[in-house]
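What follows is one chain in structure tokens, specifically the form predicted alone.
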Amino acid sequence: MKATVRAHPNLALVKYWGKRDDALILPHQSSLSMTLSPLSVRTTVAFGVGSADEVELNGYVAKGSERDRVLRVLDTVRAEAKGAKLGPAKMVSRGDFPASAGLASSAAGFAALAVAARAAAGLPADPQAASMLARLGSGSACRSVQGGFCEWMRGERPDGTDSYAVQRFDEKHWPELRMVVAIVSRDEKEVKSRDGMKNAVETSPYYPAWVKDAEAEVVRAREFLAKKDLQALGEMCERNAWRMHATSLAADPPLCYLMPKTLELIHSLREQRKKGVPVWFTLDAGPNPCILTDAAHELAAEAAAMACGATEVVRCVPGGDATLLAEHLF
């Protein structure tokens, strides 16, 4: 009745950004993603234990939303194992990288949550249940159950049931891929991306728009990763970026997540590329740039980052398969 998993962040390469079902956590467009390795959350999850729910998350007692969204995943499971009588659980979860990194902790953890969960119940292992439970806590979270690069399809049921991550290619694909994330700023944002999001979807006459291109991007990205064309991937990645905080700066009221340092990292590298230097950046909602790259360039990479002013870089390969591991936290 426990289990112990660890699970990778991921970093949208074709970005999620809107919803068109805020309770179940349901996309208005597919999206794709490349799973982040060393970086990794590790959560340990016991059914039958006291009195009543317990969830720690790195080192204090989650209250609130951040509480509710973890008791939302054990309940599922709870209901889908109902023969079992589980009772009562507790969750323990610690990440080995900040959250000011930049990189959504809460999809490796909700990752690691949703695969202990099932294990801890006895349920089978299946990456796509294990998806869709996922992203019931993040939505970005159902792309970290798996490893390498996977997409979340958007899916049409109301439900939810076809709205879930699948890999299509594994870690092992590309591992000469890079990803340096330039943290430029560690501000809490002062929107958080789910509200930004939600602006963005009510209120930019951009949106529909944003809507069918990144759907159409999705398609591309899939053929850039199978040929490993590192340049379509790159120019891909930075348009994908562009359009979706255009969104945002045309949104009522106005979002910008980018701060001046974020523009000096961006136009550094495209003078680098005038050099040979293969570096293109995508960013999330948030100031911190990462920057796609191949392994002979990361140090280049790195450079143009701290010659900007970052304060610290995170360097990262593809990952692999959120795993069960035999030492608990508990």
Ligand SMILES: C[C@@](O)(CCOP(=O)(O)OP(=O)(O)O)CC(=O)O
Second form
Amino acid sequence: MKATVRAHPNLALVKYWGKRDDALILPHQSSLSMTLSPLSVRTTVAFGVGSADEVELNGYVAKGSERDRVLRVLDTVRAEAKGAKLGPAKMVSRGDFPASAGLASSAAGFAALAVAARAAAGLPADPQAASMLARLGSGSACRSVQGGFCEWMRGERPDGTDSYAVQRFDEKHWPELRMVVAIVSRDEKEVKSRDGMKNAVETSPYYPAWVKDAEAEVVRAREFLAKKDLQALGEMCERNAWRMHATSLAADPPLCYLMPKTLELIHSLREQRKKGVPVWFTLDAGPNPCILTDAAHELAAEAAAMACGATEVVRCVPGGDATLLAEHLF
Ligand SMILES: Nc1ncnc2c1ncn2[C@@H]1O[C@H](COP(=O)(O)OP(=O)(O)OP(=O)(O)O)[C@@H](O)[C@H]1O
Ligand SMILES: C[C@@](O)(CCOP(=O)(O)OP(=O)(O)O)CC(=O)O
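Switching conditions: you have the form predicted alone, so give me the form predicted in complex with this ligand.
Following is the full complex, with the preceding chain placed first.
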């Protein structure tokens, strides 16, 4: 009745930015991501503990919508386990990187929770079911159940049963690929991804154009990954990130996740490229740029980030699947 799982966050190369169904968390467009090791979240879930559900996130007791999001996943598992009468649940989760700073803490957190909750309930290992369960907590989490490079298919059905992530390439496909995460701010962002994307869907005049190109963008990304074409992938990554942020810059009220240091770093990558260093950025809903490069240039990418005022740099490689651990958090 107790299980612990470690999951890695993932960073979208082709981003998800906007829902067609807020309740079921169904996206307007497909997306494609790289799972990032060594960043990770560990989550322990146990059923049949105490008299009420307990949710602890990064050392504090979760309340309000944070707690509700976790309970939604646990309730879905309780419903699926039917006759098992699982009882109250206790969940403890710890990440080894900042939450709510555009580093996909929610993605790693809900993937770990989904896999752990299913295992604690005695449900069989099933990446597709775990991906859909993780999606109910946070959309991007459906891409963190498996490692390597995963594609979240938008799906067509209104009930969301065809909206989950599949692994396109595993973590051994391109071991030289690197994502250098540059932390320029550890502050929690003021507008969460969920609210930022809703604002873009509802008010940005650029939103329809963003959605229109998304499916083709995923196909292109898949091709560049298959060919291990770093330049083509890098250029596409930058373009996709700019376009996502452009939808929000044009929204009402406008929303800008970039900070001065973010922009400084983005410009410095352009200078590096002129010198032949293969570095391209992507940026989630936060100020911390992530630099796509290869193993031979990760130190150059790190140096460029530090020169622009990054306080910390994490050099990531393609990470593996969410996995069960023998050691529990409680
Ligand atoms: N370990 C965890 N388990 C469950 N939920 C988590 C965990 N860590 C963070 N969360 C939830 O995720 C929320 C942050 O999600 P949000 O999407 O805004 O930021 P992010 O995931 O850090 O960045 P990104 O924009 O890249 O997804 C937190 O407020 C919390 O509710
Ligand atoms: C910019 C993004 O990271 C947005 C992720 O948004 P979330 O998955 O955190 O949002 P919810 O589904 O509302 O929980 C892009 C991406 O990961 O594809």
